[in-house]
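Shown here is one chain on its own, the form predicted on its own, set out as structure tokens.
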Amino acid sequence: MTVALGEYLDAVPDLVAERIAGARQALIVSHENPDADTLGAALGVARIIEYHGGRATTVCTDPVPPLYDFLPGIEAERTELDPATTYDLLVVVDCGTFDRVGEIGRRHAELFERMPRVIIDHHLSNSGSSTPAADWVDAGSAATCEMVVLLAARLGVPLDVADGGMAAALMAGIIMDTSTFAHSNVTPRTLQVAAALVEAGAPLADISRRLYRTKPDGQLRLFGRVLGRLQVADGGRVVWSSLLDSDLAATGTSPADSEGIIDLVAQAEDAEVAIIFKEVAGATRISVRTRPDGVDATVLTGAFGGGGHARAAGATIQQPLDAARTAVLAEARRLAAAVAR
């Protein structure tokens, strides 16, 4: 049985599916420090731009950390332009804003200014371009994936293109946003595409198992270490954690290895907000994990220039380690004990 999307489509923007068909010689940009969700994303564009007979560079300002070299097609991933190639179109794909793009878009800042762009995300705290009739921003959306995959459908793309590859790369972003389909974001829409993406290919256990169930021991002593250092407060309504450029050196492992270490601290019992702090290079990033009906994870990085979504959000706050660290949990408290349940 064909698994049907059609009472969907109507979610993509007519101005986004006409760039994408018509782009020759796109340009697609993942968020720096990337996931599985902004990675599958920027695959699934540039195989759909690729069957309508253009051309597509993918590009990230952060290479693509060893967990992800699964994803077929990712070995053409770049971490900078190819200056032979004159680009027509700028697609900005799980950014929830622009700055995430990174360091690769204030080096070419006057190029991705001037360029036809299309955006799409799933970030709630994305406010959109000047352009919005070419952007698509779908806060409802369980992954960036989850809507390129509406975009194949629309356009016509047949999911199985690539031998399978670009239903194999944009399950790993569901999977991903969606902690193999435990968290609350996920939807009938989210299960009928990941449904369509099985049914193309997609081997949806073997990714499960890379993601989720498989850690180098490197990683998992980092593990050790951070979680050695859990600390709470307000009788556990705020847990939070410390990564180290010293766990790093001491583990072997890179800060790409830190990915999944907030999602085990926010299973704390009591915590109504889950913090990790990292540091990065004189400023500290966080991630935030928060429960349902609860703190707004937003609001919380939004108080420190951040954003994303209502129970995952981050922030880089360009502050030490210590000093951020005050200045969040102070904010993190004050939201936490409003919170009556």
Contents of the next structure:
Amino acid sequence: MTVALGEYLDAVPDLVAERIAGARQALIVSHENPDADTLGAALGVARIIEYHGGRATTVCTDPVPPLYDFLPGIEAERTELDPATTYDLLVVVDCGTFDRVGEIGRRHAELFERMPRVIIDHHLSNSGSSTPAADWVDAGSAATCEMVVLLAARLGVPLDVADGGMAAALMAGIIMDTSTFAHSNVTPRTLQVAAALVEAGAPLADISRRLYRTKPDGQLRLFGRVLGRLQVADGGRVVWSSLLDSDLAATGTSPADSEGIIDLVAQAEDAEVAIIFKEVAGATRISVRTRPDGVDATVLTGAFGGGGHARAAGATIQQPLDAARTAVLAEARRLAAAVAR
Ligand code: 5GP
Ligand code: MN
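Having displayed the form predicted on its own, please output the structure of the form predicted together with guanosine-5'-monophosphate.
Full complex below, order starting with the chain above.
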């Protein structure tokens, strides 16, 4: 049996399909602090462009965390443009705002502004840019990788190209952003897209184990410290904990190892809002998760200059942890109190 995606292909804007198919030398940019969705989507778009006879460079401001070394094609990922190359298309994937591109976007602001571009994203908080026709923002998509699968199908790219490498990279993004098909963002389309990827050889179980069920010992100890100081307010409707620089030092871990703690904290039974506060060089990063049909996480993070999705969002606040915590908790408690159950 062949999984058919035909009924979904009208979702791909014509101009996006045209620009991707026509690119000869594309620059594909992922968001800072990359995850499997932004990296997988970039790799997917690169394979699509190559299938159509073009070349593609994938870049990210930050080095790829070792967790994602298994993504096929990730070894070609760069942290800077190739100075010898003249690019003809900028593709920005999984960035809710242009800022999310990070330092690389500021270093090349003039070039990035001038190049023809395509934006492929699924963040509710994405308000589009100055080139709306080539912006493809679908907040109903569970992952940017889900959209890239449709783009591949629309452009006639077999999903098993690159020895199944494209399918594996795109599956990783879908698994990442759905927590292996467990979140409320999963739709029938997500599952059909995933079925097509499995059919193309994507190792679903292996990727899920790597992303969600394998951790270095130090990371487990880090989680233990952070979970050990869990705090709750308002009968458990707001739940939070903090991750300090000293936790990283004590467990020999790096900031990337904090990935996933928020999803444990969000398991708190009565929580409408779960928050992790992370110390980062004098500022504070927050990760927020909220319960379905309750607080919109982008409303909370939006009040502090961040964004994301309705159930999962984040922000960086230019204040020390204590001050940021006081301000965010006041807003979180106010929003949680307004939820009627
Ligand atoms: P996490 O809590 O896993 O870091 O982020 C959850 C979601 O919110 C992700 O989809 C991420 O893209 C988005 N997000 C995290 N931090 C920020 C931020 O500072 N600004 C915006 N616009 N989105 C963010
Ligand atoms: Mn994503």
